[in-house]
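Shown next as structure tokens: one chain only, the form predicted on its own.
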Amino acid sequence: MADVVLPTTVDELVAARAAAPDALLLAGGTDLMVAVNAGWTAPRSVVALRRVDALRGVRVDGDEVVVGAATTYRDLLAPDVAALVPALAQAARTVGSPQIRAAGTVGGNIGTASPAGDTLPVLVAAGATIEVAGADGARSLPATEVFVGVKRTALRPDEVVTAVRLPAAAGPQAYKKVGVRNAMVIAVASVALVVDTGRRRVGLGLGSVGPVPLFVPDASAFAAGAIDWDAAAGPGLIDPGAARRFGEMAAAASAPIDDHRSTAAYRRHAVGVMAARALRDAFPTAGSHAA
């Protein structure tokens, strides 16, 4: 039987974690349950997370949203939380049902780090940072570079994730996804749109297409080049051209592979349509803004 550490405030907890750097971090245990249950890992030490309430919650801070590692998914689809991260909060509805959405966290999700994590590519799209804290003291790191391989992480073995911070929302969000069904299900590959009409800044992540969430510097600048931001009506303008282009350069980013839910070929064209439409979705057509 592991032996079960249960801290109540983020001091505890990283003194656990720097006692126990072997120990396995347990908040909703939508991931580490599985593994367990399979057979695959068999932890000797446990730090449970449910009892730091410091790591709960949403707030707002100045322009930012800060949400804590182990809120919910379940959290993140409250009315007034969804309308200041709308990518989130669509990623949130697609992750299993109900029981899994309560129990599963955001924490959870970075810390796993699977390239088909749900709210991974809304981070990287959004520029968002996630804060940690270890022994040496508390840091932030923007998303881009914690994630560097299948399910490995730039945090050091002392350190756990206690929030992240994102812009937030000051024009149109999206997150896509398919899969082999509608619902609870892992993405076969998906895409994050999220846009800064105040900044004309476009940003655009794409999951399960890599061995790590993607950020897609390159269609993300050729976006926000693109649209029409003075267009009298709505938030923008967006030709039909531009948007099949930023489709193709998604697809041109992605790195797929084969596997037993998809072929790379599938997922590199499925992530060029969901950005493109991702695109035409936030910004009226040409067309369709002279209709």
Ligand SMILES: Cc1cc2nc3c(=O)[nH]c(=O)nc-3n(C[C@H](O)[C@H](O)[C@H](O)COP(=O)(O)OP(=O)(O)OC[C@H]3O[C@@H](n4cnc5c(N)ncnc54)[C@H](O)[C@@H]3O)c2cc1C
Second form
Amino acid sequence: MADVVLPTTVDELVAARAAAPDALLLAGGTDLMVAVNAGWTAPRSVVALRRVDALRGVRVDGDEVVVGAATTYRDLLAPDVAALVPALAQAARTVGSPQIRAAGTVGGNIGTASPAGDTLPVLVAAGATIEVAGADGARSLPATEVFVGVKRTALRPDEVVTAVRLPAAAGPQAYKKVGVRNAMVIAVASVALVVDTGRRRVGLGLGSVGPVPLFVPDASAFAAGAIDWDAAAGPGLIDPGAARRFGEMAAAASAPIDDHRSTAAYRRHAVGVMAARALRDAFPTAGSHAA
Ligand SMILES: Cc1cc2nc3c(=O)[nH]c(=O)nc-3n(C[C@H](O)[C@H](O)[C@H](O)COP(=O)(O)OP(=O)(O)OC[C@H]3O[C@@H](n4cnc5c(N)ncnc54)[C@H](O)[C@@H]3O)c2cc1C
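Now show me the form predicted together with the ligand, since the one above was the form predicted on its own.
Once more the chain from above appears, this time first in line as the rest of the complex follows.
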């Protein structure tokens, strides 16, 4: 039977971790309890986040949105939140079942750092920063630097994710995922597209096609240069040929593996198709919807 510590503030949480360095953090438990039940881990000490109110909820800070680490997928689906971070809400909608969405959290998705974690491609595409707190104080890390390998993050052992900070939506966003069935499914491949029409920025993130969620800088820059941002109607226009090229660049940037869920070749193909489609959906142009 593990000791369970229930801090109520971030300071208490950090102190609890410092006092028990081998303690495991427990948020929604949807990953952790799978590991415990399977016998992969048997924590002697658990620090639970459930009572730390400061870690929960979504707030606006200037032109950024701050999502507390203990915010659940269900919380992200609230219409006012979904309007601020549509791709994150779209990703949340694809996670597990209603029960998993009610318990699972953004901080837990980061903590697990699975290449298939649904929020993670959105975070890298959006240029999000991850806020952490630890024994030496608080710091912010670009999401692109947090994921360093399969289920490995750059966080120090004493650190806790406190929040995710990302720009409020300022243009089209999309999250697309393929899996082996329609529901309750881990991504075989996924794509996040986050556009800022004011800054004329495009961000492309890929999931399940490498050891970490991938940001694709060359495709992102290519799309930003190919979009006719001054087109009169809507956010802009994209030439279908450019959308196709964008998809090819996404596929080329991926580094998938063959495993029990899919083949590397299918994954590479899928991210190419999804990236091109996401860009065409974001910047429609006549006749561009033919696959
Ligand atoms: C049936 C089922 C279906 C699922 N479907 C999906 C899916 O479709 N897509 C998907 O992405 N995931 C899916 N998952 C995995 C899981 O729900 C998510 O990864 C979820 O975000 C984990 O969050 P949690 O709060 O439950 O984390 P927990 O299980 O509590 O913790 C997970 C890990 O993160 C660490 N951690 C938790 N909070 C923090 C924090 N604030 N700072 C640092 N580390 C922290 C924990 O110590 C642990 O190592 C599924 C799981 C199940 C059981």
